[in-house]
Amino acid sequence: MHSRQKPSAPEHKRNLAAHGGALSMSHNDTRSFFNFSQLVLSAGHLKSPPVLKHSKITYFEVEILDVQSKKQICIVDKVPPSSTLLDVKHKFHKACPQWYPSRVGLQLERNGPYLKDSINIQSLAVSSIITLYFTDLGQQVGWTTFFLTEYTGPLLIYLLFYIRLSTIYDQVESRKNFRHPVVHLACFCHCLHYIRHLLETLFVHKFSGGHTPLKNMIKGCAFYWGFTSWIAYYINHPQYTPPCSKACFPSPTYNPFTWLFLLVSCPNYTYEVGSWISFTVMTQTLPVGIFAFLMVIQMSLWAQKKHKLYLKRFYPEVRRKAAMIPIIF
């Protein structure tokens, strides 16, 4: 029989050591699981991360300030996507009143352009909260009353001269003077121009700025009305007599440049041929010349053609003349 050996101390301690930490490996292992399935029943079932959805603002705030101190003036809030910068003046209009609509001027920069009240207020917007630059416009008028204005006072001017009330012409002088045709011409047609322009204001124009500066009104007024009253003045005036329709001639004067009338009918062209002719000189250049030639032959023509036309009309002052070249042509 074999006798079994028994084993030595230290072998034994080290049989019983991987013994027990298998034991309390496989003791660790059942705690831990145990444990993460108590976490798992107590929690529910797991739950996947909620999804952003794209946020949409339902409304703006519009801040106003002022565009020299970039002070704040007001906040126009509930202002809806939909909202146009017409819309977002009314609302402003309410909380300052002393600013109507029409007066203000708005912008998205302290020295960018006036924002047009038609633009949605989606559109500049960056976030919920939009800020703008307000600038007082002032005392604001409509383009159809600033047309009316400017082309009713010439009409209504024109006619209290043409009337020749006793507060502008001395009566006895108006009944004494007989009017010239021309002046009953020259007020039918100066009505009927304003007519014309009211009629066009009224019933063809459509204006897209809805206003301008009163300060605008006022000088185009000043333009046309104190014109017209200038006009009217003279043209009504019982001395007044239209200028005679007779012409004449072209004499000398005391300009140099006339005396050539003493001898040619177009000294115009005298001039032209001369400067051409004077320039081929001085650069002595072939292209110059050959253009300078065609210019005499082409001005020769045309003064041919006028001067047998000025000895119809003007046969006395004509017929000793040449008609471009002294004595020659």
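Numbering follows the first chain given and starts at 1. Think of the rigid core as the biggest set of C-alphas that the two forms share within 1.5 Å after superposition. As the structure is a prediction and not an experimental result, all values here were calculated from the model. Compared with the form predicted in complex with the partner chain:
- In the core-superposed comparison between the two forms, the C-alpha atom of P256 has shifted by at least 2 angstroms.
- Here V288 counts as shifted, since its C-alpha moves by at least 2 Å between the two forms after the core is aligned.
- When the rigid core is held fixed, the Cα atom of L65 travels less than 2 angstroms between the two forms.
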Given for the second form:
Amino acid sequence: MHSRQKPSAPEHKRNLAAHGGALSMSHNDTRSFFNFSQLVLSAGHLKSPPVLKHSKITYFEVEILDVQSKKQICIVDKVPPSSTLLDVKHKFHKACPQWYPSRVGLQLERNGPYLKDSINIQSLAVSSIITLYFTDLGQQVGWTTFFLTEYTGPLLIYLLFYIRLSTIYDQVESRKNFRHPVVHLACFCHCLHYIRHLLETLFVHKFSGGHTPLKNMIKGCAFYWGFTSWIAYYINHPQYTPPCSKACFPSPTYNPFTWLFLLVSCPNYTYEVGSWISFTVMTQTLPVGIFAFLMVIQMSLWAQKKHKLYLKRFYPEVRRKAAMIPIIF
Amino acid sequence: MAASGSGGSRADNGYGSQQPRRRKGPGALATAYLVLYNVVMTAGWLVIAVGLVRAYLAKGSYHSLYYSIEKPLKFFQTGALLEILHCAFGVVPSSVVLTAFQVMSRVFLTWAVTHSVKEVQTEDSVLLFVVAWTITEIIRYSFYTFSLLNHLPYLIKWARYTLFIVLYPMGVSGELLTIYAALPFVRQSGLYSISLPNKYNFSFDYYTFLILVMISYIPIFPQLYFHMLHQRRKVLSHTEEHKKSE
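Could you please show the structure of the form predicted in complex with the partner chain, as a counterpart to the form predicted alone just displayed?
Shown next: the complete complex, the earlier chain at its head.
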């Protein structure tokens, strides 16, 4: 037939030799196809077929040891080289279902840092077996859950104190409904603050790491909730002392001239009125008297206005006082 | 404790090279200071011990011995506050929080209970914890002294890790009984308490606080006791093995 460059398979040689020249049609077809395939195969230099071992993908085996006891927990095998640590953790979870990936901490050395989930397995490997040390990071909780729990607590706890629950405060005192405006303002500000935190957690913040141990959540919640209870108890207490009650308006001090504050709201006008009347008496001059008279009227009006303002704002303290003239006015 | 030196060998891992950790012991100056400190404290507690014995022999009874050692007790127990600083500055490799907790509880009992509530000073429970503290501290400070000088007699080590089995419960009982005895006087005098209404909108009830302190002994005491028992097993059995192998 054709001249072949390469020796064909022994079978084929035998065929040719056996059949010689003249052949039937079917034989011809089969043989020509066979010859054609042999031609294709023997045409040109083909690469020598690679050794069987190198043509397979090298899978890695990950041996997982307990970090404390150094005992082997399990071997994760058939790990393709392109997989990440997270894939290994998932496989590990299948073998040991009690440890889901987010609570698995894997280290290359016993004192080393925990490896990130995104690390490629190939980069860790020195041979086809990789040894990793396992630490159980404990029950994990997602960051969103963590923050939502931590911030909802203060929001609700403060309100419980604000409505003055009967179990917390003495009911008789609580019924005296007078509450300083700052108490309402404080509740509003506090709630607004935590609502803002909750909205931030839901819509604004993006968390990079996935989870945190449950213990951290317990600690965080204990701190926030505990302090909120402590804060709210005092602000909403029936005996709460509002700010500025003594500092917002003048009070008597060691200075004897300030002692008039015990009797009047505006001793400065008292003293000035007294001065001008004394001056009139001293000089016995009518214009002085007219001036003094007008000043008395003016200052009385001012004193009355100020006294009314004090009565509105600091009722308990100024109840006993007069505006300008002790007892009378 | 051992340093892991091979951390940086794999360069391209995504987590960088790791510094080998080296535990630095105290330098020569720090060691000298610590030896001095521990010697002074040993001496101080010996003074208290001697004071107790002399007062007992002079009085003939063990009641109201507190007054004879009141001043050195206050001085040396308060001096233990320095140990918190030692830990904070790394001169001593202990946890700051743990040391602070232990020292503060002692100082609290010395000043805020025994000193502040004068009526309990004649109680026998005071003697109970003073004796327990004295023996414990003498052994502990001499243990530290000898350890620093690298010549620790086995007797001291044994004493430190064995006598606590009796002394610790003894001390705790004395402390609890003293606090309990102080309660009615605190309630009566309103000691260290502030009530509403006041400018700072704050209240504190020392009576309730003391009760909470007593309750806190329940979880804390067993933990510390079993920790010491565990330490005992580790330290004393290690020494035994060491002895046997020689």
